[in-house]
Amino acid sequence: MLGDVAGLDVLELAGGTAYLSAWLDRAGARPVSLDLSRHQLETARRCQASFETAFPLLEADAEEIPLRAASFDLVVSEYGAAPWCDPRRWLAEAARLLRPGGRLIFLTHSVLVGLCVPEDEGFAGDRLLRSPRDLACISWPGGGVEHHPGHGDWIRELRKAGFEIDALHEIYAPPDAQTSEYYEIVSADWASRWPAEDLWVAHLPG
(Lines of atoms letter the chains of each structure in order from A and count residues from 1; the text may use other names and numbers.)
(Lines give C-alpha, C1' and ligand atoms only; values in the text may rest on other atoms or scores of the structure.)
Protein backbone atom coordinates (compact mmCIF):
# COMPACT_ATOMS: atom_id res chain seq x y z
CA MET A 1 0.00 0.00 0.00
CA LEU A 2 2.84 2.40 0.78
CA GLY A 3 4.68 2.02 -2.49
CA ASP A 4 7.97 3.85 -2.98
CA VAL A 5 8.44 6.17 0.01
CA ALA A 6 11.96 7.37 -0.82
CA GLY A 7 12.22 11.12 -0.41
CA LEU A 8 8.76 11.52 1.14
CA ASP A 9 7.99 13.48 4.29
CA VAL A 10 5.97 11.05 6.40
CA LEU A 11 4.10 11.54 9.67
CA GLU A 12 3.26 8.49 11.76
CA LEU A 13 0.38 9.09 14.18
CA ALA A 14 0.39 7.31 17.55
CA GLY A 15 3.54 5.47 16.51
CA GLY A 16 4.36 3.89 19.88
CA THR A 17 7.93 2.65 19.73
CA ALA A 18 8.23 4.00 16.17
CA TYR A 19 9.18 0.70 14.55
CA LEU A 20 7.10 1.58 11.47
CA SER A 21 8.87 4.93 11.19
CA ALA A 22 12.20 3.10 11.53
CA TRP A 23 11.24 0.95 8.54
CA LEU A 24 10.23 4.08 6.60
CA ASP A 25 13.55 5.69 7.48
CA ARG A 26 15.45 2.68 6.14
CA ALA A 27 13.33 2.86 2.96
CA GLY A 28 14.50 6.42 2.31
CA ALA A 29 11.61 8.43 3.73
CA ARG A 30 11.90 11.34 6.17
CA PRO A 31 9.60 10.20 9.00
CA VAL A 32 8.35 11.94 12.10
CA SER A 33 6.81 9.65 14.71
CA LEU A 34 4.23 11.13 17.08
CA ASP A 35 2.87 9.54 20.24
CA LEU A 36 1.08 10.75 23.35
CA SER A 37 2.99 8.37 25.65
CA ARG A 38 6.32 9.59 26.97
CA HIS A 39 7.21 6.01 27.96
CA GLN A 40 6.68 4.76 24.41
CA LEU A 41 8.87 7.54 23.05
CA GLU A 42 11.61 6.76 25.58
CA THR A 43 11.60 3.19 24.27
CA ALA A 44 11.73 4.54 20.72
CA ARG A 45 14.81 6.61 21.61
CA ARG A 46 16.54 3.54 23.09
CA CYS A 47 15.78 1.63 19.89
CA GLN A 48 17.18 4.46 17.80
CA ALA A 49 20.40 4.36 19.81
CA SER A 50 20.63 0.56 19.54
CA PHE A 51 20.08 0.48 15.79
CA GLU A 52 21.93 3.71 14.99
CA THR A 53 19.02 5.47 13.34
CA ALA A 54 17.66 8.94 13.95
CA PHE A 55 14.45 10.74 13.05
CA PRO A 56 12.23 13.15 15.02
CA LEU A 57 10.05 11.82 17.84
CA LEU A 58 7.24 14.10 18.97
CA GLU A 59 5.18 13.85 22.16
CA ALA A 60 1.73 15.06 21.13
CA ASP A 61 -1.92 14.14 20.73
CA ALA A 62 -2.98 13.06 17.23
CA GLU A 63 -6.12 15.15 17.70
CA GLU A 64 -4.10 18.37 18.11
CA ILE A 65 -0.70 18.29 16.42
CA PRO A 66 1.76 21.19 16.87
CA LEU A 67 3.16 21.03 13.34
CA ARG A 68 2.87 23.34 10.34
CA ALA A 69 0.11 22.71 7.81
CA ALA A 70 0.92 21.12 4.45
CA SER A 71 4.21 19.66 5.70
CA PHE A 72 3.85 15.99 4.71
CA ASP A 73 3.36 13.79 1.67
CA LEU A 74 2.06 10.79 3.60
CA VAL A 75 0.34 10.27 6.95
CA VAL A 76 0.24 6.72 8.32
CA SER A 77 -1.14 5.08 11.44
CA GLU A 78 -0.97 1.42 12.35
CA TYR A 79 -3.86 1.18 14.83
CA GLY A 80 -2.72 3.98 17.13
CA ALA A 81 -4.90 6.86 15.99
CA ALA A 82 -7.97 5.09 14.63
CA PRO A 83 -9.16 3.21 17.75
CA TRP A 84 -8.10 5.72 20.42
CA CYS A 85 -8.67 9.14 18.86
CA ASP A 86 -11.87 10.86 17.84
CA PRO A 87 -12.08 10.33 14.06
CA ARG A 88 -13.61 13.78 13.53
CA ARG A 89 -10.53 15.38 15.06
CA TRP A 90 -7.59 13.25 13.96
CA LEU A 91 -8.76 12.97 10.35
CA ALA A 92 -9.07 16.74 10.17
CA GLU A 93 -5.54 17.07 11.55
CA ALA A 94 -4.19 14.56 9.02
CA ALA A 95 -5.81 16.53 6.21
CA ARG A 96 -4.40 19.81 7.53
CA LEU A 97 -0.87 18.44 7.64
CA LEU A 98 -0.88 16.85 4.19
CA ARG A 99 0.15 18.63 1.02
CA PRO A 100 -2.24 18.60 -1.96
CA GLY A 101 -2.21 15.10 -3.39
CA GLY A 102 -0.88 13.68 -0.11
CA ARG A 103 -2.00 10.25 1.05
CA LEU A 104 -3.46 8.86 4.27
CA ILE A 105 -3.09 5.15 5.07
CA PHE A 106 -4.34 3.72 8.33
CA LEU A 107 -5.06 0.33 9.87
CA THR A 108 -7.72 -0.45 12.46
CA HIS A 109 -9.83 -3.31 13.78
CA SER A 110 -12.52 -4.52 11.40
CA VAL A 111 -16.12 -3.63 12.09
CA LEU A 112 -16.87 -7.31 12.65
CA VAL A 113 -14.27 -7.58 15.39
CA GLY A 114 -15.98 -4.72 17.19
CA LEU A 115 -19.31 -6.51 16.95
CA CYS A 116 -18.03 -9.88 18.16
CA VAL A 117 -15.36 -9.23 20.81
CA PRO A 118 -16.60 -9.82 24.39
CA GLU A 119 -16.55 -7.14 27.04
CA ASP A 120 -14.35 -9.23 29.32
CA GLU A 121 -11.10 -10.91 28.31
CA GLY A 122 -11.27 -13.42 25.51
CA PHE A 123 -11.34 -13.91 21.77
CA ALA A 124 -14.01 -12.66 19.43
CA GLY A 125 -16.65 -15.34 18.91
CA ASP A 126 -19.10 -16.31 16.20
CA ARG A 127 -22.02 -14.27 17.56
CA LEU A 128 -22.84 -10.58 17.43
CA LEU A 129 -22.55 -9.14 20.93
CA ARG A 130 -23.46 -5.52 20.25
CA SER A 131 -25.26 -3.38 17.73
CA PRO A 132 -23.36 -1.50 15.02
CA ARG A 133 -24.80 1.64 16.61
CA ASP A 134 -22.74 0.92 19.73
CA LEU A 135 -19.40 0.86 17.90
CA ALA A 136 -18.80 4.57 17.41
CA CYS A 137 -17.54 4.95 20.98
CA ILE A 138 -17.06 1.88 23.20
CA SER A 139 -16.34 2.30 26.92
CA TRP A 140 -14.82 -0.94 28.16
CA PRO A 141 -15.71 -2.16 31.68
CA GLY A 142 -12.03 -2.45 32.58
CA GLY A 143 -11.36 1.12 31.51
CA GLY A 144 -10.50 2.76 28.24
CA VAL A 145 -12.52 4.16 25.37
CA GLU A 146 -12.19 3.09 21.74
CA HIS A 147 -13.67 4.40 18.50
CA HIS A 148 -14.83 1.82 15.96
CA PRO A 149 -17.05 3.58 13.41
CA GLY A 150 -18.86 1.53 10.82
CA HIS A 151 -17.73 1.71 7.21
CA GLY A 152 -20.39 4.28 6.36
CA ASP A 153 -19.24 6.46 9.26
CA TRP A 154 -15.60 6.22 8.17
CA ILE A 155 -16.58 7.23 4.64
CA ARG A 156 -18.56 10.20 5.90
CA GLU A 157 -15.79 11.43 8.21
CA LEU A 158 -13.06 10.97 5.59
CA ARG A 159 -15.05 12.97 3.05
CA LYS A 160 -15.89 15.64 5.61
CA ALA A 161 -12.16 16.06 6.28
CA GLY A 162 -11.57 16.57 2.55
CA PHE A 163 -10.27 13.13 1.55
CA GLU A 164 -11.07 11.09 -1.51
CA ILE A 165 -11.18 7.38 -0.70
CA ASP A 166 -9.03 5.09 -2.81
CA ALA A 167 -9.55 1.72 -1.16
CA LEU A 168 -10.75 -0.26 1.82
CA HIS A 169 -8.96 -3.57 2.26
CA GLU A 170 -10.53 -6.08 4.64
CA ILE A 171 -7.63 -8.22 5.83
CA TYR A 172 -7.80 -11.90 6.73
CA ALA A 173 -5.15 -13.99 8.45
CA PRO A 174 -3.11 -16.23 6.14
CA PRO A 175 -3.98 -19.97 6.23
CA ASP A 176 -0.85 -20.90 8.20
CA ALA A 177 -1.20 -18.13 10.81
CA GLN A 178 -0.68 -18.82 14.50
CA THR A 179 -2.80 -17.20 17.20
CA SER A 180 0.24 -15.67 18.91
CA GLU A 181 0.78 -13.47 15.85
CA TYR A 182 -2.43 -11.54 16.51
CA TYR A 183 -3.91 -9.40 19.23
CA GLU A 184 -5.41 -11.24 22.17
CA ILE A 185 -8.96 -10.49 21.07
CA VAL A 186 -8.75 -12.45 17.79
CA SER A 187 -7.65 -16.03 17.21
CA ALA A 188 -5.92 -17.08 14.01
CA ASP A 189 -8.83 -19.37 13.16
CA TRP A 190 -11.34 -16.55 13.56
CA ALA A 191 -9.23 -14.16 11.50
CA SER A 192 -8.89 -16.70 8.70
CA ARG A 193 -12.69 -16.95 8.44
CA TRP A 194 -13.63 -13.27 8.87
CA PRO A 195 -11.70 -10.04 8.28
CA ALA A 196 -9.90 -8.95 11.44
CA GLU A 197 -8.46 -5.67 10.16
CA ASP A 198 -9.51 -2.80 7.92
CA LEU A 199 -6.88 -0.94 5.92
CA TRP A 200 -8.04 2.42 4.55
CA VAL A 201 -6.29 4.32 1.76
CA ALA A 202 -7.25 7.91 0.90
CA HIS A 203 -5.74 11.06 -0.56
CA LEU A 204 -6.28 14.81 -0.69
CA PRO A 205 -7.17 16.19 -4.10
CA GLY A 206 -4.10 17.60 -5.85
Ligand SMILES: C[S@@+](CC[C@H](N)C(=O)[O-])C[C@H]1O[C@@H](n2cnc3c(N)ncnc32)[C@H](O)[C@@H]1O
Given for the second form:
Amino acid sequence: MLGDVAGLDVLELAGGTAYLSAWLDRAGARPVSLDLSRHQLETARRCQASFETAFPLLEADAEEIPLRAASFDLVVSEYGAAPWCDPRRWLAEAARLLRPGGRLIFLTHSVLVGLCVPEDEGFAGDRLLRSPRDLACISWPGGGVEHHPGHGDWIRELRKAGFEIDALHEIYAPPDAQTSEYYEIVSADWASRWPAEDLWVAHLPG
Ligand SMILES: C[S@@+](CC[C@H](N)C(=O)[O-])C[C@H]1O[C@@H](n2cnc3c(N)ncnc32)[C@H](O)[C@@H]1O
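The form predicted in complex with the named molecule is what I need now, so please give it after the form predicted alone.
Shown next: the complete complex, the earlier chain at its head.
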Protein backbone atom coordinates (compact mmCIF):
# COMPACT_ATOMS: atom_id res chain seq x y z
CA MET A 1 0.00 0.00 0.00
CA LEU A 2 2.82 2.39 0.87
CA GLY A 3 4.82 1.87 -2.31
CA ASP A 4 8.33 3.29 -2.57
CA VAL A 5 8.82 5.57 0.42
CA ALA A 6 12.52 6.32 -0.10
CA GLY A 7 13.23 10.01 0.39
CA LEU A 8 9.72 10.85 1.62
CA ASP A 9 9.00 12.97 4.68
CA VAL A 10 6.52 10.86 6.63
CA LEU A 11 4.48 11.73 9.71
CA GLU A 12 3.08 8.88 11.80
CA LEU A 13 0.13 9.92 13.97
CA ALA A 14 -0.38 8.26 17.36
CA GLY A 15 2.56 6.02 16.51
CA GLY A 16 2.87 4.31 19.91
CA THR A 17 5.95 2.10 19.76
CA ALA A 18 6.74 3.69 16.38
CA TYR A 19 7.43 0.29 14.86
CA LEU A 20 5.83 1.46 11.61
CA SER A 21 8.09 4.51 11.51
CA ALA A 22 11.08 2.26 12.18
CA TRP A 23 10.10 0.17 9.15
CA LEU A 24 9.70 3.34 7.06
CA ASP A 25 13.09 4.57 8.27
CA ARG A 26 14.71 1.32 7.13
CA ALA A 27 12.91 1.69 3.79
CA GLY A 28 14.65 5.05 3.26
CA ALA A 29 11.93 7.49 4.41
CA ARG A 30 12.40 10.34 6.91
CA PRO A 31 9.75 9.55 9.53
CA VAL A 32 8.55 11.56 12.51
CA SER A 33 6.35 9.65 14.96
CA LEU A 34 4.09 11.54 17.33
CA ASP A 35 2.09 10.28 20.27
CA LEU A 36 0.17 11.83 23.14
CA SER A 37 1.56 9.40 25.71
CA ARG A 38 4.94 9.97 27.34
CA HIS A 39 5.02 6.28 28.31
CA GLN A 40 4.53 5.14 24.73
CA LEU A 41 7.28 7.51 23.62
CA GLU A 42 9.60 6.05 26.25
CA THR A 43 8.89 2.59 24.83
CA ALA A 44 9.55 3.91 21.33
CA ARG A 45 12.87 5.35 22.56
CA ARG A 46 13.84 2.00 24.09
CA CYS A 47 12.97 0.26 20.81
CA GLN A 48 15.10 2.75 18.90
CA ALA A 49 18.03 1.98 21.21
CA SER A 50 17.56 -1.81 20.86
CA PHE A 51 17.22 -1.74 17.09
CA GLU A 52 19.73 1.03 16.51
CA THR A 53 17.37 3.36 14.71
CA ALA A 54 16.99 7.09 15.23
CA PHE A 55 14.26 9.39 14.01
CA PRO A 56 12.30 12.17 15.75
CA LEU A 57 9.68 11.21 18.35
CA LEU A 58 7.28 13.98 19.28
CA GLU A 59 4.93 14.27 22.24
CA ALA A 60 1.82 15.87 20.76
CA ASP A 61 -1.92 15.56 20.26
CA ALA A 62 -2.83 14.40 16.76
CA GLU A 63 -5.77 16.81 16.88
CA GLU A 64 -3.47 19.83 17.28
CA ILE A 65 0.03 19.25 15.97
CA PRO A 66 2.81 21.76 16.62
CA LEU A 67 4.47 21.36 13.22
CA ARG A 68 4.70 23.61 10.17
CA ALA A 69 2.11 23.28 7.41
CA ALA A 70 3.03 21.47 4.17
CA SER A 71 6.01 19.62 5.68
CA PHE A 72 5.24 16.00 4.75
CA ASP A 73 4.69 13.81 1.69
CA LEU A 74 2.88 11.02 3.52
CA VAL A 75 0.84 10.81 6.74
CA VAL A 76 0.24 7.34 8.15
CA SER A 77 -1.59 6.01 11.17
CA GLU A 78 -1.96 2.40 12.23
CA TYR A 79 -4.73 2.12 14.84
CA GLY A 80 -3.76 5.50 16.12
CA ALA A 81 -5.58 8.64 15.14
CA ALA A 82 -8.64 7.05 13.54
CA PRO A 83 -10.19 5.33 16.58
CA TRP A 84 -9.03 7.80 19.23
CA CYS A 85 -9.19 11.25 17.70
CA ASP A 86 -12.09 13.33 16.45
CA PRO A 87 -12.07 12.71 12.67
CA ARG A 88 -12.83 16.35 11.85
CA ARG A 89 -9.83 17.53 13.84
CA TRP A 90 -7.14 14.98 12.95
CA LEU A 91 -8.07 14.85 9.24
CA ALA A 92 -7.82 18.66 9.09
CA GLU A 93 -4.38 18.44 10.71
CA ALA A 94 -3.24 15.71 8.30
CA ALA A 95 -4.36 17.86 5.36
CA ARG A 96 -2.61 20.94 6.76
CA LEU A 97 0.68 19.10 7.25
CA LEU A 98 0.78 17.43 3.84
CA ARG A 99 2.29 19.04 0.77
CA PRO A 100 0.11 19.28 -2.34
CA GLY A 101 -0.28 15.76 -3.77
CA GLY A 102 0.67 14.23 -0.39
CA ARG A 103 -0.90 10.94 0.66
CA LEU A 104 -2.79 9.83 3.75
CA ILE A 105 -2.96 6.10 4.59
CA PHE A 106 -4.61 4.87 7.77
CA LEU A 107 -5.80 1.61 9.27
CA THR A 108 -8.64 1.18 11.73
CA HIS A 109 -11.23 -1.36 12.86
CA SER A 110 -13.87 -2.14 10.28
CA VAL A 111 -17.32 -0.71 10.82
CA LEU A 112 -18.61 -4.29 10.98
CA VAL A 113 -16.40 -5.14 13.96
CA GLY A 114 -17.79 -2.13 15.78
CA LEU A 115 -21.32 -3.34 15.16
CA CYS A 116 -20.67 -6.93 16.26
CA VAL A 117 -18.23 -6.71 19.17
CA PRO A 118 -19.79 -7.18 22.65
CA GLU A 119 -19.57 -4.37 25.19
CA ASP A 120 -17.86 -6.43 27.89
CA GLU A 121 -15.28 -8.94 26.75
CA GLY A 122 -15.14 -11.47 23.98
CA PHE A 123 -14.92 -11.78 20.24
CA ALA A 124 -17.25 -10.20 17.72
CA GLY A 125 -20.16 -12.49 16.90
CA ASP A 126 -22.53 -12.85 13.97
CA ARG A 127 -25.21 -10.42 15.24
CA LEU A 128 -25.50 -6.67 14.93
CA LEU A 129 -25.41 -5.39 18.51
CA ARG A 130 -25.82 -1.67 17.95
CA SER A 131 -26.71 0.91 15.35
CA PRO A 132 -23.99 2.37 13.10
CA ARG A 133 -25.16 5.76 14.42
CA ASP A 134 -23.93 4.82 17.91
CA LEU A 135 -20.45 4.14 16.61
CA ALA A 136 -19.46 7.60 15.41
CA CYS A 137 -18.44 8.41 18.97
CA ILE A 138 -18.85 5.51 21.38
CA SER A 139 -18.01 5.29 25.11
CA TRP A 140 -17.19 1.72 26.16
CA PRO A 141 -18.23 0.57 29.67
CA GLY A 142 -14.60 -0.16 30.62
CA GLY A 143 -13.68 3.45 29.81
CA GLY A 144 -12.44 5.12 26.68
CA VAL A 145 -14.15 6.93 23.86
CA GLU A 146 -13.66 5.73 20.30
CA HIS A 147 -14.61 7.07 16.89
CA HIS A 148 -15.86 4.58 14.31
CA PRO A 149 -17.73 6.58 11.71
CA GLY A 150 -19.53 4.67 8.96
CA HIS A 151 -18.02 4.58 5.48
CA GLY A 152 -20.29 7.40 4.30
CA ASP A 153 -19.12 9.59 7.16
CA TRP A 154 -15.47 8.83 6.45
CA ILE A 155 -15.99 9.80 2.81
CA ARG A 156 -17.70 13.04 3.82
CA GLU A 157 -15.04 13.98 6.41
CA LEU A 158 -12.11 13.11 4.12
CA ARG A 159 -13.59 15.26 1.34
CA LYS A 160 -14.35 18.09 3.75
CA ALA A 161 -10.69 18.09 4.81
CA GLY A 162 -9.69 18.41 1.14
CA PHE A 163 -8.73 14.80 0.36
CA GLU A 164 -9.50 12.79 -2.76
CA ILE A 165 -10.16 9.16 -1.91
CA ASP A 166 -8.17 6.50 -3.73
CA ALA A 167 -9.28 3.30 -2.01
CA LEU A 168 -10.90 1.63 0.94
CA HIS A 169 -9.39 -1.82 1.42
CA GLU A 170 -11.54 -4.05 3.62
CA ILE A 171 -9.07 -6.52 5.07
CA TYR A 172 -9.84 -10.17 5.77
CA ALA A 173 -7.65 -12.64 7.62
CA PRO A 174 -6.12 -15.26 5.31
CA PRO A 175 -7.86 -18.67 5.36
CA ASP A 176 -5.03 -20.30 7.34
CA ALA A 177 -4.92 -17.55 10.03
CA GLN A 178 -4.82 -18.64 13.67
CA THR A 179 -6.73 -16.82 16.42
CA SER A 180 -4.24 -14.72 18.36
CA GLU A 181 -4.31 -14.18 22.10
CA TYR A 182 -3.10 -10.63 21.41
CA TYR A 183 -6.00 -9.68 19.16
CA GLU A 184 -8.84 -9.62 21.62
CA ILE A 185 -11.86 -8.64 19.59
CA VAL A 186 -12.14 -11.00 16.62
CA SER A 187 -11.30 -14.66 16.06
CA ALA A 188 -9.44 -15.76 12.96
CA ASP A 189 -12.61 -17.52 11.77
CA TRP A 190 -14.66 -14.30 12.08
CA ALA A 191 -12.00 -12.24 10.34
CA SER A 192 -11.74 -14.66 7.44
CA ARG A 193 -15.52 -14.40 6.88
CA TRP A 194 -15.93 -10.65 7.42
CA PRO A 195 -13.49 -7.76 7.10
CA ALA A 196 -12.03 -6.86 10.49
CA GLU A 197 -9.95 -3.89 9.36
CA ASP A 198 -10.43 -0.93 7.04
CA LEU A 199 -7.46 0.61 5.29
CA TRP A 200 -8.13 4.03 3.73
CA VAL A 201 -5.92 5.59 1.07
CA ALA A 202 -6.39 9.25 0.07
CA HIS A 203 -4.38 12.15 -1.29
CA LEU A 204 -4.47 15.92 -1.57
CA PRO A 205 -4.84 17.35 -5.05
CA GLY A 206 -1.44 18.18 -6.56
C1 LIG B 1 -2.93 1.12 19.58
S2 LIG B 1 -1.85 2.32 20.18
C3 LIG B 1 -0.45 2.42 19.12
C4 LIG B 1 -0.50 1.97 17.73
C5 LIG B 1 0.86 1.88 17.09
N6 LIG B 1 0.71 1.56 15.70
C7 LIG B 1 1.70 0.79 17.77
O8 LIG B 1 1.72 -0.33 17.29
O9 LIG B 1 2.30 1.05 18.83
C10 LIG B 1 -2.66 3.86 19.91
C11 LIG B 1 -1.84 5.06 20.30
O12 LIG B 1 -2.63 6.23 20.13
C13 LIG B 1 -2.14 7.19 21.03
N14 LIG B 1 -3.11 8.29 21.09
C15 LIG B 1 -4.38 8.26 21.54
N16 LIG B 1 -4.95 9.46 21.39
C17 LIG B 1 -4.03 10.28 20.83
C18 LIG B 1 -4.02 11.64 20.42
N19 LIG B 1 -5.09 12.41 20.58
N20 LIG B 1 -2.90 12.14 19.87
C21 LIG B 1 -1.79 11.36 19.72
N22 LIG B 1 -1.74 10.07 20.09
C23 LIG B 1 -2.85 9.53 20.64
C24 LIG B 1 -1.97 6.39 22.31
O25 LIG B 1 -1.11 7.03 23.22
C26 LIG B 1 -1.39 5.07 21.76
O27 LIG B 1 0.02 5.09 21.76
